[in-house]
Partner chain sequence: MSASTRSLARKRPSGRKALLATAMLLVAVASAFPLAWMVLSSLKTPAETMQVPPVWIPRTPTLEAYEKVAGVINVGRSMWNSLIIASVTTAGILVTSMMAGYAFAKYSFPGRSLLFSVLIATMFLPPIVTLIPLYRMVGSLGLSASLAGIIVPNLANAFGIFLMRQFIAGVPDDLIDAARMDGASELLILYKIVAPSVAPAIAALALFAFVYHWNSYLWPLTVLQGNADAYPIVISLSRLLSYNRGAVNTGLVMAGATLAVLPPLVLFVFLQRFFVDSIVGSAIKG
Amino acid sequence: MAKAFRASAGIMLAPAVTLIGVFVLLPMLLTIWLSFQDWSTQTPFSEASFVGFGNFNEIFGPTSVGRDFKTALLNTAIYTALSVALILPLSVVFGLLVYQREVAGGTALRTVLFSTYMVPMIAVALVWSKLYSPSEGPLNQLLGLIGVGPQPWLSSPRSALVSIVLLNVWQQVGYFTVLAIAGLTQIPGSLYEAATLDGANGREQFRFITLPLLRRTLLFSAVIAIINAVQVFEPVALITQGGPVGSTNVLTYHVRRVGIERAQGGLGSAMAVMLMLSLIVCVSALFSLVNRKDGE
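Let's have the structure for this sequence by itself, in the form predicted together with the partner chain.
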(Lines of atoms letter the chains of each structure in order from A and count residues from 1; the text may use other names and numbers.)
(Lines give C-alpha, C1' and ligand atoms only; values in the text may rest on other atoms or scores of the structure.)
Protein backbone atom coordinates (compact mmCIF):
# COMPACT_ATOMS: atom_id res chain seq x y z
CA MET A 1 0.00 0.00 0.00
CA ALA A 2 2.90 2.30 0.68
CA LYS A 3 3.58 4.07 -2.58
CA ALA A 4 0.11 4.45 -3.97
CA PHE A 5 -1.10 6.31 -0.96
CA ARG A 6 1.70 8.78 -0.54
CA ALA A 7 -0.30 11.43 -2.39
CA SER A 8 -3.39 10.67 -0.35
CA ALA A 9 -1.36 10.90 2.82
CA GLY A 10 -0.29 14.39 1.80
CA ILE A 11 -3.87 15.47 1.19
CA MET A 12 -5.14 13.94 4.42
CA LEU A 13 -2.39 15.45 6.52
CA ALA A 14 -2.20 18.87 4.89
CA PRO A 15 -4.99 20.67 6.79
CA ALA A 16 -3.98 19.54 10.26
CA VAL A 17 -0.24 19.82 9.68
CA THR A 18 -0.54 23.27 8.12
CA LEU A 19 -2.77 24.60 10.90
CA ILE A 20 -0.69 23.17 13.71
CA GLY A 21 2.49 24.22 11.96
CA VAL A 22 1.37 27.81 11.50
CA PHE A 23 -0.52 28.36 14.73
CA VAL A 24 1.39 26.21 17.21
CA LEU A 25 4.88 25.26 15.98
CA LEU A 26 5.71 28.55 14.29
CA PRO A 27 4.71 30.71 17.28
CA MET A 28 6.56 28.32 19.56
CA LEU A 29 9.74 28.80 17.53
CA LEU A 30 9.08 32.54 17.46
CA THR A 31 8.80 32.54 21.25
CA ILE A 32 12.19 30.88 21.48
CA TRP A 33 13.66 33.36 19.00
CA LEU A 34 12.05 36.33 20.74
CA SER A 35 13.44 35.24 24.08
CA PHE A 36 16.87 36.31 22.77
CA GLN A 37 15.58 39.64 21.48
CA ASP A 38 14.65 43.01 22.87
CA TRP A 39 11.22 43.49 21.38
CA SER A 40 8.10 45.50 22.16
CA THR A 41 4.95 43.51 21.53
CA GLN A 42 3.46 46.60 19.90
CA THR A 43 5.96 46.53 17.06
CA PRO A 44 6.45 44.14 14.11
CA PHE A 45 8.82 41.19 14.60
CA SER A 46 11.32 42.96 12.35
CA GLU A 47 11.92 45.59 15.05
CA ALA A 48 13.42 43.01 17.39
CA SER A 49 17.10 43.40 18.24
CA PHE A 50 19.32 40.58 19.45
CA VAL A 51 20.39 40.73 23.10
CA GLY A 52 21.81 37.24 23.61
CA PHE A 53 21.01 35.92 27.05
CA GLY A 54 20.12 39.41 28.32
CA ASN A 55 16.47 38.59 28.94
CA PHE A 56 17.36 35.41 30.81
CA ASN A 57 19.89 37.26 32.94
CA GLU A 58 17.25 39.79 33.79
CA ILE A 59 14.47 37.35 34.70
CA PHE A 60 16.86 35.55 37.02
CA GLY A 61 18.44 38.79 38.23
CA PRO A 62 18.09 40.63 41.53
CA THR A 63 15.76 43.41 40.31
CA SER A 64 11.98 43.40 40.58
CA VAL A 65 11.73 41.77 37.14
CA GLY A 66 13.77 38.84 38.41
CA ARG A 67 12.08 38.64 41.80
CA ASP A 68 8.60 38.68 40.27
CA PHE A 69 9.50 35.98 37.76
CA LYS A 70 11.16 33.74 40.32
CA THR A 71 8.14 34.13 42.59
CA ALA A 72 5.82 33.27 39.71
CA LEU A 73 7.90 30.22 38.77
CA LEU A 74 7.93 29.03 42.37
CA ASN A 75 4.20 29.70 42.79
CA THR A 76 3.47 27.73 39.63
CA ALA A 77 5.63 24.86 40.86
CA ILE A 78 3.89 24.81 44.26
CA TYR A 79 0.48 25.11 42.67
CA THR A 80 1.23 22.28 40.25
CA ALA A 81 2.77 19.99 42.85
CA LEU A 82 -0.08 20.52 45.30
CA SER A 83 -2.70 20.01 42.61
CA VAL A 84 -1.14 16.75 41.46
CA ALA A 85 -0.55 15.57 45.03
CA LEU A 86 -4.21 16.08 45.87
CA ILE A 87 -5.82 15.05 42.60
CA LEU A 88 -4.08 11.71 42.10
CA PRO A 89 -4.88 10.06 45.46
CA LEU A 90 -8.39 11.49 45.46
CA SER A 91 -8.99 10.21 41.94
CA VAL A 92 -8.03 6.68 43.02
CA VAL A 93 -10.20 6.82 46.16
CA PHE A 94 -13.16 8.25 44.27
CA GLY A 95 -12.54 5.78 41.45
CA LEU A 96 -12.78 2.90 43.93
CA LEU A 97 -16.00 4.37 45.33
CA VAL A 98 -17.52 4.52 41.87
CA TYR A 99 -16.16 1.13 40.77
CA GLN A 100 -17.24 -0.91 43.78
CA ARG A 101 -20.43 -2.93 43.35
CA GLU A 102 -21.49 -3.31 46.99
CA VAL A 103 -23.45 -0.12 47.30
CA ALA A 104 -25.53 1.17 44.42
CA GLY A 105 -25.08 4.68 43.10
CA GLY A 106 -21.56 4.48 41.67
CA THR A 107 -22.61 5.75 38.27
CA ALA A 108 -24.59 8.58 39.81
CA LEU A 109 -21.54 9.56 41.83
CA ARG A 110 -19.43 9.51 38.66
CA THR A 111 -21.91 11.83 36.97
CA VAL A 112 -21.83 14.31 39.83
CA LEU A 113 -18.04 14.23 40.04
CA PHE A 114 -17.46 14.55 36.33
CA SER A 115 -20.01 17.32 35.86
CA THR A 116 -17.74 19.86 37.57
CA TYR A 117 -15.24 19.35 34.75
CA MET A 118 -17.78 20.85 32.34
CA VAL A 119 -18.07 24.10 34.27
CA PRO A 120 -16.16 27.02 32.75
CA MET A 121 -13.20 27.93 34.96
CA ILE A 122 -14.41 31.50 34.95
CA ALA A 123 -17.64 30.44 36.66
CA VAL A 124 -15.71 28.23 39.07
CA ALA A 125 -13.55 31.19 40.02
CA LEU A 126 -16.51 33.49 40.54
CA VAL A 127 -18.45 31.00 42.62
CA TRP A 128 -15.51 30.02 44.81
CA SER A 129 -14.56 33.63 45.44
CA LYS A 130 -17.97 33.94 47.09
CA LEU A 131 -17.66 30.64 48.95
CA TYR A 132 -14.35 31.90 50.36
CA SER A 133 -15.72 35.30 51.39
CA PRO A 134 -14.56 35.67 55.02
CA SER A 135 -17.84 36.99 56.38
CA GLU A 136 -20.61 36.27 53.87
CA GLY A 137 -19.24 32.96 52.63
CA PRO A 138 -20.56 29.56 53.68
CA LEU A 139 -17.15 27.90 54.10
CA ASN A 140 -16.18 29.83 57.21
CA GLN A 141 -19.70 29.32 58.51
CA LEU A 142 -19.36 25.55 58.06
CA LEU A 143 -15.95 25.57 59.72
CA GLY A 144 -17.53 27.46 62.60
CA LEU A 145 -20.01 24.61 63.09
CA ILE A 146 -17.19 22.16 63.70
CA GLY A 147 -15.37 24.59 65.94
CA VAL A 148 -12.72 25.88 63.53
CA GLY A 149 -12.21 29.63 63.50
CA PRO A 150 -12.66 31.73 60.37
CA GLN A 151 -9.92 31.27 57.78
CA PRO A 152 -8.60 34.17 55.68
CA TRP A 153 -8.60 32.01 52.49
CA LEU A 154 -7.74 34.35 49.62
CA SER A 155 -6.83 37.24 51.93
CA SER A 156 -3.58 35.90 53.31
CA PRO A 157 -0.37 35.22 51.40
CA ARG A 158 -0.14 31.95 53.35
CA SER A 159 -3.46 30.52 52.26
CA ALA A 160 -4.34 32.28 48.98
CA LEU A 161 -2.46 29.91 46.66
CA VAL A 162 -3.75 26.84 48.50
CA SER A 163 -7.28 28.21 48.20
CA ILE A 164 -6.86 28.38 44.45
CA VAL A 165 -5.44 24.85 44.41
CA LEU A 166 -8.57 23.65 46.20
CA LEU A 167 -10.93 25.10 43.63
CA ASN A 168 -8.79 23.60 40.89
CA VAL A 169 -8.92 20.18 42.56
CA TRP A 170 -12.67 20.49 42.94
CA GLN A 171 -13.09 21.23 39.25
CA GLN A 172 -10.67 18.64 37.89
CA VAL A 173 -10.91 15.62 40.14
CA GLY A 174 -13.92 14.16 38.34
CA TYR A 175 -12.02 13.85 35.08
CA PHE A 176 -9.15 12.06 36.78
CA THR A 177 -11.59 9.82 38.62
CA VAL A 178 -12.87 8.61 35.28
CA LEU A 179 -9.27 7.98 34.20
CA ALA A 180 -8.71 5.99 37.39
CA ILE A 181 -11.85 3.96 36.75
CA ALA A 182 -10.56 3.21 33.27
CA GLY A 183 -7.38 1.89 34.85
CA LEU A 184 -9.30 -0.17 37.41
CA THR A 185 -11.36 -1.90 34.73
CA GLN A 186 -8.11 -3.13 33.19
CA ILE A 187 -7.08 -5.07 36.28
CA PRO A 188 -8.17 -8.71 35.89
CA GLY A 189 -10.54 -9.83 38.63
CA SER A 190 -8.73 -13.18 38.77
CA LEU A 191 -5.75 -11.47 40.45
CA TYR A 192 -7.92 -10.45 43.38
CA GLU A 193 -9.49 -13.88 43.59
CA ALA A 194 -6.09 -15.50 43.74
CA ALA A 195 -4.94 -13.03 46.38
CA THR A 196 -8.03 -13.66 48.47
CA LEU A 197 -7.31 -17.38 48.35
CA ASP A 198 -3.79 -16.61 49.51
CA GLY A 199 -5.30 -14.80 52.47
CA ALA A 200 -4.40 -11.24 51.48
CA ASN A 201 -6.65 -8.64 53.07
CA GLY A 202 -8.16 -5.62 51.33
CA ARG A 203 -5.32 -3.29 52.24
CA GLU A 204 -2.68 -5.74 51.00
CA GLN A 205 -4.58 -6.30 47.78
CA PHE A 206 -4.74 -2.57 47.21
CA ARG A 207 -1.05 -2.16 47.87
CA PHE A 208 0.26 -5.13 45.90
CA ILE A 209 -2.27 -5.40 43.08
CA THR A 210 -4.32 -2.27 42.55
CA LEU A 211 -1.64 0.36 42.97
CA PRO A 212 1.12 -1.28 40.89
CA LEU A 213 -1.28 -2.03 38.06
CA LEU A 214 -2.59 1.53 38.11
CA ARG A 215 0.91 2.92 37.62
CA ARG A 216 0.57 3.61 33.88
CA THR A 217 -2.80 5.25 34.43
CA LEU A 218 -1.41 7.38 37.21
CA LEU A 219 1.53 8.44 35.06
CA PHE A 220 -0.86 9.53 32.33
CA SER A 221 -2.99 11.33 34.94
CA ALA A 222 0.03 13.06 36.42
CA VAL A 223 1.18 14.36 33.05
CA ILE A 224 -2.29 15.71 32.18
CA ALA A 225 -2.69 17.19 35.66
CA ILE A 226 0.65 19.00 35.35
CA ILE A 227 -0.20 20.39 31.92
CA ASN A 228 -3.58 21.56 33.18
CA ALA A 229 -2.15 23.07 36.35
CA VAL A 230 0.42 25.30 34.67
CA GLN A 231 -2.39 26.86 32.64
CA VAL A 232 -4.18 28.32 35.66
CA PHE A 233 -5.27 31.81 34.73
CA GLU A 234 -8.91 32.70 35.37
CA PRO A 235 -9.02 32.58 39.19
CA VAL A 236 -5.90 34.72 39.38
CA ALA A 237 -7.03 37.20 36.73
CA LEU A 238 -10.49 37.49 38.20
CA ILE A 239 -10.05 37.24 41.93
CA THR A 240 -6.56 37.81 43.28
CA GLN A 241 -4.65 39.65 40.53
CA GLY A 242 -1.62 37.75 41.71
CA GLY A 243 -1.85 39.01 45.31
CA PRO A 244 -1.61 39.29 48.22
CA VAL A 245 2.15 39.97 48.15
CA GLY A 246 2.44 38.17 44.83
CA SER A 247 1.49 34.89 46.50
CA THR A 248 -0.84 33.86 43.67
CA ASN A 249 1.15 35.37 40.83
CA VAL A 250 1.44 32.32 38.57
CA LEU A 251 3.31 32.11 35.27
CA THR A 252 0.42 32.18 32.82
CA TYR A 253 -0.85 35.34 34.45
CA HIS A 254 2.60 36.89 34.81
CA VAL A 255 3.73 36.13 31.25
CA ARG A 256 0.58 37.72 29.88
CA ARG A 257 1.05 40.77 32.07
CA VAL A 258 4.68 41.24 31.09
CA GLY A 259 4.48 40.17 27.45
CA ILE A 260 1.17 41.69 26.47
CA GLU A 261 0.05 44.30 28.99
CA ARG A 262 3.50 45.77 29.49
CA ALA A 263 4.40 44.87 25.89
CA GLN A 264 7.83 43.57 27.01
CA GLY A 265 7.74 40.80 24.41
CA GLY A 266 11.34 39.68 24.85
CA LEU A 267 11.13 39.29 28.63
CA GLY A 268 7.73 37.59 28.39
CA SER A 269 9.05 35.14 25.79
CA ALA A 270 12.08 34.30 27.93
CA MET A 271 9.70 33.50 30.80
CA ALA A 272 7.57 31.33 28.49
CA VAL A 273 10.69 29.47 27.35
CA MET A 274 11.65 28.78 30.96
CA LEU A 275 8.17 27.41 31.58
CA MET A 276 8.52 25.14 28.56
CA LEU A 277 11.93 23.90 29.70
CA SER A 278 10.69 23.23 33.22
CA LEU A 279 7.81 21.23 31.83
CA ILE A 280 10.06 19.15 29.62
CA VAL A 281 12.30 18.38 32.59
CA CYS A 282 9.35 17.48 34.84
CA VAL A 283 7.57 15.26 32.36
CA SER A 284 10.70 13.40 31.28
CA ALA A 285 11.67 12.87 34.92
CA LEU A 286 8.24 11.38 35.55
CA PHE A 287 8.51 9.07 32.57
CA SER A 288 11.98 7.85 33.45
CA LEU A 289 10.90 7.26 37.04
CA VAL A 290 8.00 5.08 35.95
CA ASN A 291 10.05 3.33 33.28
CA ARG A 292 12.78 2.48 35.76
CA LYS A 293 10.19 0.97 38.08
CA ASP A 294 8.83 -0.99 35.15
CA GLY A 295 12.29 -2.36 34.55
CA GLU A 296 12.65 -3.57 38.12
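Please read these numbers as outputs of a predicted model, since none were measured by experiment. We call the rigid core the largest set of C-alpha positions that still match within 1.5 Å between the two forms. Positions refer to the first chain, counted from 1. Compared with the form predicted on its own:
Taking 2 Å as the criterion, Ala14 counts as shifted between these two forms: its C-alpha moves by at least this amount when the rigid core is aligned.
Okay, that's the form predicted together with the partner chain, but what's the structure of the form predicted on its own?
Below you will find a single chain and nothing else.
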Protein backbone atom coordinates (compact mmCIF):
# COMPACT_ATOMS: atom_id res chain seq x y z
CA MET A 1 0.00 0.00 0.00
CA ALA A 2 2.79 2.42 0.96
CA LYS A 3 4.74 1.60 -2.20
CA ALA A 4 1.68 2.20 -4.35
CA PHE A 5 1.07 5.53 -2.62
CA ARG A 6 4.68 6.63 -3.15
CA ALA A 7 4.54 5.56 -6.78
CA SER A 8 1.33 7.48 -7.45
CA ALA A 9 2.70 10.53 -5.61
CA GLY A 10 5.88 10.39 -7.70
CA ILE A 11 3.88 10.21 -10.92
CA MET A 12 1.77 13.22 -9.94
CA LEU A 13 4.80 15.26 -8.85
CA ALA A 14 6.95 14.38 -11.86
CA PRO A 15 5.54 17.02 -14.28
CA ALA A 16 5.89 19.87 -11.77
CA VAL A 17 9.37 18.75 -10.66
CA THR A 18 10.46 18.45 -14.29
CA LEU A 19 9.23 21.95 -15.13
CA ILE A 20 10.95 23.41 -12.05
CA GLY A 21 14.16 21.63 -12.94
CA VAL A 22 14.13 22.78 -16.58
CA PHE A 23 12.98 26.37 -16.10
CA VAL A 24 14.38 27.20 -12.62
CA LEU A 25 17.20 24.94 -11.44
CA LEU A 26 18.91 24.48 -14.82
CA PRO A 27 19.09 28.23 -15.63
CA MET A 28 20.29 28.88 -12.08
CA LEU A 29 23.10 26.36 -12.39
CA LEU A 30 23.97 27.68 -15.85
CA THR A 31 24.18 31.24 -14.49
CA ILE A 32 26.48 30.12 -11.67
CA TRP A 33 28.71 28.31 -14.16
CA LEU A 34 28.83 31.31 -16.51
CA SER A 35 29.78 33.63 -13.64
CA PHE A 36 33.19 31.93 -13.62
CA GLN A 37 33.61 32.19 -17.39
CA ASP A 38 34.69 34.87 -19.84
CA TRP A 39 31.80 34.58 -22.26
CA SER A 40 30.00 36.84 -24.71
CA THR A 41 26.28 36.39 -25.27
CA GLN A 42 26.99 36.64 -29.01
CA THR A 43 29.00 33.42 -28.99
CA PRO A 44 28.06 29.80 -28.15
CA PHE A 45 28.72 28.32 -24.71
CA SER A 46 31.57 26.26 -26.16
CA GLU A 47 33.68 29.41 -26.54
CA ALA A 48 33.45 30.32 -22.84
CA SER A 49 36.82 30.32 -21.06
CA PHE A 50 37.28 29.77 -17.33
CA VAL A 51 38.52 32.85 -15.45
CA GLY A 52 37.81 31.77 -11.86
CA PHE A 53 36.82 34.69 -9.65
CA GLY A 54 37.95 37.23 -12.25
CA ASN A 55 34.41 38.45 -12.95
CA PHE A 56 33.71 38.90 -9.24
CA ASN A 57 36.99 40.77 -8.76
CA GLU A 58 36.04 43.09 -11.59
CA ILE A 59 32.52 43.91 -10.36
CA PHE A 60 33.90 44.74 -6.91
CA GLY A 61 37.00 46.51 -8.25
CA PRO A 62 37.75 50.25 -8.60
CA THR A 63 37.01 50.39 -12.34
CA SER A 64 33.86 51.80 -13.93
CA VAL A 65 32.40 48.27 -14.02
CA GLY A 66 32.79 47.96 -10.26
CA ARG A 67 31.47 51.46 -9.56
CA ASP A 68 28.38 50.90 -11.70
CA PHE A 69 27.69 47.54 -10.08
CA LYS A 70 28.03 48.87 -6.54
CA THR A 71 25.77 51.83 -7.38
CA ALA A 72 23.15 49.47 -8.82
CA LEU A 73 23.42 47.22 -5.75
CA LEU A 74 22.97 50.20 -3.43
CA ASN A 75 19.99 51.47 -5.43
CA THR A 76 18.41 48.02 -5.22
CA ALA A 77 18.95 47.89 -1.45
CA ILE A 78 17.41 51.36 -0.97
CA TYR A 79 14.48 50.52 -3.23
CA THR A 80 13.85 47.24 -1.39
CA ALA A 81 14.11 48.79 2.07
CA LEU A 82 11.74 51.65 1.22
CA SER A 83 9.24 49.34 -0.46
CA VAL A 84 9.10 46.93 2.48
CA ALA A 85 9.02 49.76 5.03
CA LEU A 86 5.95 51.25 3.32
CA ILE A 87 4.11 48.12 2.18
CA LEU A 88 4.03 46.23 5.49
CA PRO A 89 2.58 49.01 7.71
CA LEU A 90 0.08 50.04 5.03
CA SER A 91 -1.06 46.46 4.53
CA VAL A 92 -1.70 46.10 8.27
CA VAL A 93 -3.60 49.41 8.42
CA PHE A 94 -5.73 48.57 5.40
CA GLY A 95 -6.20 45.02 6.66
CA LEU A 96 -7.56 46.32 9.95
CA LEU A 97 -9.89 48.71 8.14
CA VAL A 98 -11.25 45.93 5.95
CA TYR A 99 -11.42 43.33 8.73
CA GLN A 100 -13.22 45.49 11.24
CA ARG A 101 -16.88 44.66 10.75
CA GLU A 102 -18.08 47.99 12.10
CA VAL A 103 -16.27 49.92 9.36
CA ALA A 104 -18.59 50.64 6.45
CA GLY A 105 -17.44 49.75 2.94
CA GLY A 106 -14.94 47.09 3.99
CA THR A 107 -15.79 44.73 1.11
CA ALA A 108 -15.56 47.55 -1.45
CA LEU A 109 -12.22 48.65 -0.02
CA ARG A 110 -10.89 45.07 -0.26
CA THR A 111 -11.94 44.88 -3.91
CA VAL A 112 -10.36 48.23 -4.77
CA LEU A 113 -7.10 47.39 -3.01
CA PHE A 114 -6.68 43.96 -4.57
CA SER A 115 -7.63 45.22 -8.04
CA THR A 116 -4.43 47.30 -8.15
CA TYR A 117 -2.39 44.10 -7.87
CA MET A 118 -4.24 42.60 -10.84
CA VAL A 119 -3.05 45.40 -13.13
CA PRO A 120 0.14 44.40 -15.02
CA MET A 121 3.21 46.32 -13.94
CA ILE A 122 3.81 47.47 -17.53
CA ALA A 123 0.43 49.21 -17.56
CA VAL A 124 1.04 50.64 -14.09
CA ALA A 125 4.40 52.04 -15.18
CA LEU A 126 2.93 53.70 -18.27
CA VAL A 127 0.06 55.27 -16.32
CA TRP A 128 2.29 56.55 -13.53
CA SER A 129 4.74 58.01 -16.03
CA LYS A 130 1.86 60.24 -17.15
CA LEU A 131 0.90 61.04 -13.56
CA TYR A 132 4.48 62.14 -12.92
CA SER A 133 4.64 64.37 -16.03
CA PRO A 134 6.20 67.73 -14.98
CA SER A 135 3.80 69.95 -16.96
CA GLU A 136 0.67 67.88 -17.64
CA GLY A 137 0.76 65.36 -14.80
CA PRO A 138 -2.25 65.34 -12.44
CA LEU A 139 0.03 65.12 -9.39
CA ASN A 140 1.72 68.45 -10.12
CA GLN A 141 -1.63 69.99 -11.05
CA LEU A 142 -3.08 68.94 -7.67
CA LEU A 143 -0.04 70.35 -5.88
CA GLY A 144 -0.52 73.59 -7.80
CA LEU A 145 -4.02 73.93 -6.35
CA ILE A 146 -2.54 74.17 -2.86
CA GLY A 147 0.26 76.50 -3.88
CA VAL A 148 3.07 73.96 -4.27
CA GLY A 149 5.25 74.27 -7.36
CA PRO A 150 5.85 71.46 -9.88
CA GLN A 151 7.97 68.62 -8.55
CA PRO A 152 10.68 66.91 -10.64
CA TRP A 153 9.40 63.44 -9.80
CA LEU A 154 11.43 61.47 -12.32
CA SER A 155 13.89 64.07 -13.57
CA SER A 156 15.75 64.63 -10.29
CA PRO A 157 18.27 62.12 -8.91
CA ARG A 158 16.94 62.84 -5.40
CA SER A 159 13.32 61.91 -6.13
CA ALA A 160 13.41 59.49 -9.07
CA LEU A 161 14.00 56.33 -7.05
CA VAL A 162 11.42 57.32 -4.44
CA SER A 163 8.91 57.93 -7.23
CA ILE A 164 9.47 54.40 -8.52
CA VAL A 165 9.04 53.10 -4.96
CA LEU A 166 5.65 54.85 -4.63
CA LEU A 167 4.56 53.28 -7.89
CA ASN A 168 5.52 49.84 -6.62
CA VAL A 169 3.78 50.37 -3.28
CA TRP A 170 0.55 51.40 -5.01
CA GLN A 171 0.60 48.26 -7.13
CA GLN A 172 1.65 45.79 -4.42
CA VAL A 173 -0.11 46.93 -1.25
CA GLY A 174 -3.45 45.31 -2.16
CA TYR A 175 -1.93 41.83 -2.30
CA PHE A 176 -0.23 42.23 1.07
CA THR A 177 -3.44 43.62 2.55
CA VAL A 178 -5.13 40.33 1.66
CA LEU A 179 -2.30 38.49 3.44
CA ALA A 180 -2.76 40.70 6.51
CA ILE A 181 -6.50 39.99 6.51
CA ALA A 182 -5.77 36.26 6.34
CA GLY A 183 -3.53 36.63 9.39
CA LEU A 184 -6.13 38.65 11.28
CA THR A 185 -8.77 35.98 10.74
CA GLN A 186 -6.53 33.49 12.58
CA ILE A 187 -6.52 35.54 15.80
CA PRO A 188 -9.23 34.27 18.19
CA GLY A 189 -11.83 36.90 18.99
CA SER A 190 -11.93 35.66 22.60
CA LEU A 191 -8.52 37.27 23.17
CA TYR A 192 -9.89 40.70 22.34
CA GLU A 193 -12.97 40.08 24.49
CA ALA A 194 -10.81 39.12 27.46
CA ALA A 195 -8.56 42.15 26.91
CA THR A 196 -11.59 44.43 26.79
CA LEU A 197 -12.86 43.01 30.08
CA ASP A 198 -9.43 43.65 31.58
CA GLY A 199 -9.67 47.30 30.54
CA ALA A 200 -7.26 47.26 27.57
CA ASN A 201 -7.94 49.95 24.99
CA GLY A 202 -7.62 49.54 21.22
CA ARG A 203 -3.99 50.64 21.10
CA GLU A 204 -2.99 48.18 23.81
CA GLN A 205 -4.89 45.36 22.12
CA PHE A 206 -3.08 46.10 18.86
CA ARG A 207 0.32 46.19 20.56
CA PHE A 208 0.01 43.13 22.79
CA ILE A 209 -2.37 40.91 20.81
CA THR A 210 -2.57 41.81 17.12
CA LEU A 211 1.09 42.52 16.33
CA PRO A 212 2.58 39.50 18.19
CA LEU A 213 0.08 37.10 16.60
CA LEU A 214 0.65 38.65 13.16
CA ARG A 215 4.40 38.08 13.39
CA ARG A 216 4.46 34.99 11.16
CA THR A 217 2.16 36.61 8.61
CA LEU A 218 4.34 39.72 8.54
CA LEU A 219 7.43 37.54 8.15
CA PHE A 220 5.93 35.84 5.12
CA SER A 221 4.84 39.21 3.73
CA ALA A 222 8.32 40.68 4.28
CA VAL A 223 10.00 37.80 2.45
CA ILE A 224 7.63 38.07 -0.52
CA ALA A 225 7.96 41.87 -0.57
CA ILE A 226 11.76 41.62 -0.59
CA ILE A 227 11.75 39.06 -3.41
CA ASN A 228 9.35 41.20 -5.45
CA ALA A 229 11.36 44.37 -4.82
CA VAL A 230 14.75 43.02 -5.88
CA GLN A 231 13.17 41.86 -9.15
CA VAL A 232 11.99 45.36 -10.13
CA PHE A 233 12.54 45.90 -13.84
CA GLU A 234 9.55 47.19 -15.84
CA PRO A 235 9.23 50.68 -14.26
CA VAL A 236 12.93 51.35 -14.67
CA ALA A 237 13.08 50.00 -18.22
CA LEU A 238 9.94 51.83 -19.37
CA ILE A 239 10.21 55.13 -17.51
CA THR A 240 13.74 56.08 -16.43
CA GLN A 241 16.14 53.64 -18.18
CA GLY A 242 18.32 53.80 -15.07
CA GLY A 243 18.50 57.61 -14.97
CA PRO A 244 18.80 60.36 -14.14
CA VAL A 245 22.53 60.04 -13.48
CA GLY A 246 22.13 56.34 -12.60
CA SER A 247 19.87 57.08 -9.62
CA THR A 248 17.35 54.38 -10.63
CA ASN A 249 19.81 51.93 -12.13
CA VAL A 250 18.76 48.88 -10.12
CA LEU A 251 20.60 45.59 -10.38
CA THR A 252 18.14 43.68 -12.57
CA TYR A 253 18.20 46.44 -15.16
CA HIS A 254 21.98 46.74 -14.90
CA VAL A 255 22.40 42.98 -15.41
CA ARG A 256 20.35 43.26 -18.60
CA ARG A 257 22.47 46.15 -19.87
CA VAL A 258 25.74 44.40 -19.13
CA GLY A 259 24.75 40.88 -20.11
CA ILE A 260 22.60 41.58 -23.17
CA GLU A 261 23.25 45.08 -24.52
CA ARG A 262 27.02 44.92 -23.92
CA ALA A 263 27.13 41.13 -24.54
CA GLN A 264 29.29 40.56 -21.42
CA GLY A 265 27.58 37.36 -20.35
CA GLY A 266 30.18 36.37 -17.77
CA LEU A 267 30.04 39.70 -15.95
CA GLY A 268 26.24 39.78 -16.11
CA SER A 269 26.06 36.27 -14.66
CA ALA A 270 28.42 37.22 -11.82
CA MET A 271 26.17 40.18 -10.99
CA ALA A 272 23.10 37.94 -11.05
CA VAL A 273 24.80 35.48 -8.70
CA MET A 274 25.65 38.28 -6.27
CA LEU A 275 22.03 39.42 -6.37
CA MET A 276 20.89 35.88 -5.57
CA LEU A 277 23.40 35.55 -2.72
CA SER A 278 22.39 38.93 -1.28
CA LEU A 279 18.74 37.85 -1.36
CA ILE A 280 19.55 34.56 0.39
CA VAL A 281 21.56 36.35 3.10
CA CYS A 282 18.83 38.95 3.64
CA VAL A 283 16.02 36.40 3.91
CA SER A 284 18.10 34.12 6.16
CA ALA A 285 18.90 37.04 8.47
CA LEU A 286 15.21 37.92 8.60
CA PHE A 287 14.24 34.38 9.59
CA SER A 288 17.03 34.28 12.16
CA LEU A 289 15.85 37.55 13.71
CA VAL A 290 12.23 36.37 13.96
CA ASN A 291 13.24 32.99 15.40
CA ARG A 292 15.38 34.75 18.00
CA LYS A 293 12.43 36.95 18.98
CA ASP A 294 10.23 33.86 19.26
CA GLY A 295 12.86 32.21 21.48
CA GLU A 296 12.83 35.19 23.82
